[in-house]
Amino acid sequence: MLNPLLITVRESLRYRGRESHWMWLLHRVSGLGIVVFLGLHIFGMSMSAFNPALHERMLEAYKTPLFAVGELVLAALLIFHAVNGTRIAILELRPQLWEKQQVATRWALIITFALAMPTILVMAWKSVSHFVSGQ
């Protein structure tokens, strides 16, 4: 018998709805990693009104290779979600658009990649010359 969890992580990549579904995946799971980090951000900000000195760790840790990466995994998640559940409010407000979701689709990764690969090469670009200078 097959551990649920890994049923639904099978099922979830098996399953064949094309671009829709994998939209719906990836929604999915970038809500979660945002979701994550939220807690986490307004927690480490409000300790600047509660507890200044855990407030200044958690700013350090920000600035360390581990996070360096994953504010770039952030910001792909971020835009990505912004983008497509922008996609979901339009077409779901507007069901005259329902024939257009593959076109919709295809434009919500188009404009998804055009913000995020600036954003991400100029933070990348921030961080490693923060590491190489030490600035």
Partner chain sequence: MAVTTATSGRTVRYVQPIVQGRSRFERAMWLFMRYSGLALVFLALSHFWLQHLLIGTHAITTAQTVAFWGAQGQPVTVGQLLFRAYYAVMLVLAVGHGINGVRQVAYDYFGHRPAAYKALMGAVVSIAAVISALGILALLLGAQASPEALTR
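Please supply the coordinates for the form predicted alone, as a counterpart to the form predicted together with the partner chain shown previously.
For this one, just the chain is written down, with no partner chains and no other molecules.
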């Protein structure tokens, strides 16, 4: 028997609700990614008091290229989640705008892209510079 999470994921991928469904799904995934990061961050920082050796090992792991890519993904998730959350709030505060949901979705994606691209490019440039220079 499938657990409820797997059923939800399977059915979410099968549903053909167009843009609003995909925004709903991406909002949940981005929120989950942010929560995972926060949990890892809180755990890692708390280890500075409870297990300094583990804290140091975690800090070293954070300096790897894999975590640098993870930071880029996290930045994109944060920006998307904030912009889409703002879209949802505006639509909830002004119910008459729900008929313009497709336009709002497109604007949310455009704004996300416009904010995420320079952010990711700057972060990627700094990461690449760091790894190339070996500092």
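Each form is matched to the other, and the largest set of C-alpha atoms that superpose within 1.5 Å is called the rigid core. What you see is a predicted model, and the numbers here were worked out from it, not measured in a lab. Numbering follows the first chain given and starts at 1.
Student: So with the core overlaid, does the Cα of I110 end up 2 Å or more away between the two forms?
Tutor: After core superposition, the displacement of the I110 C-alpha between the two forms stays below 2 Å, so no.
Student: By the 2 angstroms cut-off, has the C-alpha of F37 moved between the two forms once the rigid core is superposed?
Tutor: Not so; F37 is displaced by less than 2 Å.
Student: Following rigid core alignment, is the displacement of the Q101 C-alpha between the two forms equal to or greater than 2 angstroms?
Tutor: It does not, since the Q101 C-alpha is displaced less than 2 Å between the two forms after the core fit.
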